[in-house]
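Next up: just one chain, as structure tokens, the form predicted on its own.
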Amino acid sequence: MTAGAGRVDVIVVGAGIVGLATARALLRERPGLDLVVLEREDVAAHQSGHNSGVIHSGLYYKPGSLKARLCTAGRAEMEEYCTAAGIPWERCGKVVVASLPEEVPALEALTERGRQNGLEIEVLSPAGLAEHEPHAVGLASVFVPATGVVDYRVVCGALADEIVELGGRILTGVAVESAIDTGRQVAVRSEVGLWWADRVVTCAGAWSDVLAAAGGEKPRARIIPFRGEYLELTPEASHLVKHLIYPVPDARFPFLGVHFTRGIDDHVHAGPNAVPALGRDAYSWARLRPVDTARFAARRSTWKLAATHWRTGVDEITRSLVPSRMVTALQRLVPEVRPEHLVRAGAGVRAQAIGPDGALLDDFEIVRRGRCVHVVNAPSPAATASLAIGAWIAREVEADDDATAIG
């Protein structure tokens, strides 16, 4: 749906799950609010509609961090929301498996971290692992009952319907170029004309840093997109995975490693890898965005990142281009998986924020200045935590005009 520009109380830029949750929270808090969501493409067009569908437990996040707090609160809210809305979901639990001797201490540390975050975690014996995932193998493993699965595209559809029921509008096919606080109002320039709003929230995903910079901000975080490519087990092989099987993640990276996920649709996905994408919406090697690529290459932080992690980058790219390398990684968890058991599935693009020094940033970053709130970095578990994030941002929208950076 598209329409001409005008004046409103609040504009939310981006109809991904965080933008929709924020709009919903604002409308529930202030009935009668004149609110419009502006989206350049369609609802859940990118990260919100191209993820694994996991309702994360909060296992991985540093105790007391924004991620840990919002994930814990958001998980409970997401379960309650889906139940009330009649959206299928399941709290199936997952196993985390240490395959190498050096991963065993890391798994123990991860278990302690999860317990500090209030999680019930069961340390599994070999028999216990066989009970949960009969075809998985490992030197040590744990079971995390709180993990679940859902289709976040369906969640986004329900949120969009509720926004309209609450009196808000969602306009798709409207690309926003900038949002500039003039002091009294915010001028939002879009492809269909100029909008004016009392408050603006930008939730632009992979374009978040571009939009914040266009509004006069100088965010310390800049986005580098990473593509995650998935395979899927054939129906004949899907019995090899009962629920979710994860490796022990490498603590140096904000990625969880190649894993298995039985989704709410009962399909079993395997992956993803994490390869640098040649555009903010580059879902395959064939899609190249020259302007994006040139901007990434021009940044000193990009080259610092590459210099630090080039070996890992080469491994990820090789795993993308040589399917047997992906199969080998999956066989560490489930040795019975064979190349003929796997078919190509979809891909997603993760908006990964990096700092000026090339460091991969792993927590939420939200910048508020005056009448604008910019969600600069909202990595996983943003979908899980989206309702809690939306409520938090809604409170920031009404805060005073002093600039703050959170995350």
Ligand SMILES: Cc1cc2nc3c(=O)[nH]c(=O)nc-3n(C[C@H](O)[C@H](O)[C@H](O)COP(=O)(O)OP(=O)(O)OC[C@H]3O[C@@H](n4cnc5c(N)ncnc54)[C@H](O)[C@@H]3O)c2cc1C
Contents of the next structure:
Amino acid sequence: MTAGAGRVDVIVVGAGIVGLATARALLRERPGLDLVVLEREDVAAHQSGHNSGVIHSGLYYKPGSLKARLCTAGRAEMEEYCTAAGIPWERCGKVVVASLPEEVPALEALTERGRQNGLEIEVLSPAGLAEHEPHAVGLASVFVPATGVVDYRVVCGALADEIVELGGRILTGVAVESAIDTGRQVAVRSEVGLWWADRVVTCAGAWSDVLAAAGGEKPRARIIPFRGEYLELTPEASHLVKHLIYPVPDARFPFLGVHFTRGIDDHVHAGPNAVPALGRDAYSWARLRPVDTARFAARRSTWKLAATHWRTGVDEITRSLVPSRMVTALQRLVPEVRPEHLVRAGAGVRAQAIGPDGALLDDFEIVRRGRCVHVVNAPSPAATASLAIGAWIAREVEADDDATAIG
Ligand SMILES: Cc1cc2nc3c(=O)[nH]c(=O)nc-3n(C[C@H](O)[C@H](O)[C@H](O)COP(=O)(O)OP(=O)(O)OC[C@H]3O[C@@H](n4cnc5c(N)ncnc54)[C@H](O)[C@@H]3O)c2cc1C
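Please show me the structure of the same protein in the form predicted together with this ligand, now that we have looked at it in the form predicted on its own.
Complete assembly follows, chain above in first position.
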């Protein structure tokens, strides 16, 4: 739905799960608030509608980090929300499997970290692993009961309905060009004209740095999109995976490694990998956005990232172009999986923030300056944590002091 511009209390840019959760939290806190969500495409058009659908437990994140705190709080809220809204979800638990000798101490460290984050984690014997996942193999493994699955696209639909019930508006097909804090109000330039708002929150996912820069910010973090491609187990092979089977992640990267996920729709996905995408919405190699690519190539941080991780990048690209390489990684977890058991099954594009030194930024990052709050980095598990992130941003929006940067 689109409509002309005007004057409102709050504008939220982006109808992904973070923008929607923020709008909902604001409307619940301040009934009668005149709030509009401006979305260039459609509800859940990008990351929020193209992900693994996992309700993450909080296993991986540095204790005390924003990710760890908001994931734990957000998971509980997400479960409650889905139950109350009648959205199908399941707390099925997941196994994490060490396949190589060097992964065993890493799994022990991960287990310790998860416990510091308050999780119950069961160390499995080979018989224990066989009970949870009869076709998985490994040198060591653990079971994390708190992990669950849901379809975040359905969650976004429910949030959008609730926003409208609470008196908010969601205008799709409206691209915001800039949001500039004039001191007394924020001028939001959009395709349908100029809006004025008391407060603006930008939750633009892969475009977060573009919008922040258009508003006069000099964002420290810049987005590099990484595509995550999925394969799917054919119906004949789907019995090989009961729930979720993960490898021990490589601690140098914020990605979790290719894994198996039985979704809430009962389909089993394998992946996602992590290949550099040639555009912020490049869902396949065939889609190239020359402007995006030129911007990424012009940044020194991109080249620093490439210089540090070129070998992993080449491996990932090879696995993308030659799916049998991805099968090899999957066979380490479930050896019975054969290439003929797997078909291509879509992709998502992660908005990965990198720092000026080319480092992959791990934690959530949210910046408030004056009347604007910018969500700079909201990677996984931001879908899990979305309701807690939204409530937290809503408090930031109300704050009166000058500036905060959290993350
Ligand atoms: C492959 C993959 C797997 C993942 N798996 C999981 C998982 O299992 N569990 C989990 O918790 N998290 C997962 N995540 C992460 C999670 O999906 C994201 O962290 C979350 O969806 C981010 O939500 P968002 O609202 O910030 O961004 P998005 O969903 O990307 O939404 C941003 C929105 O802003 C809009 N927009 C951008 N620019 C403008 C503009 N100028 N004007 C108007 N609108 C604009 C876009 O169209 C888009 O709709 C995964 C992500 C990926 C990519």
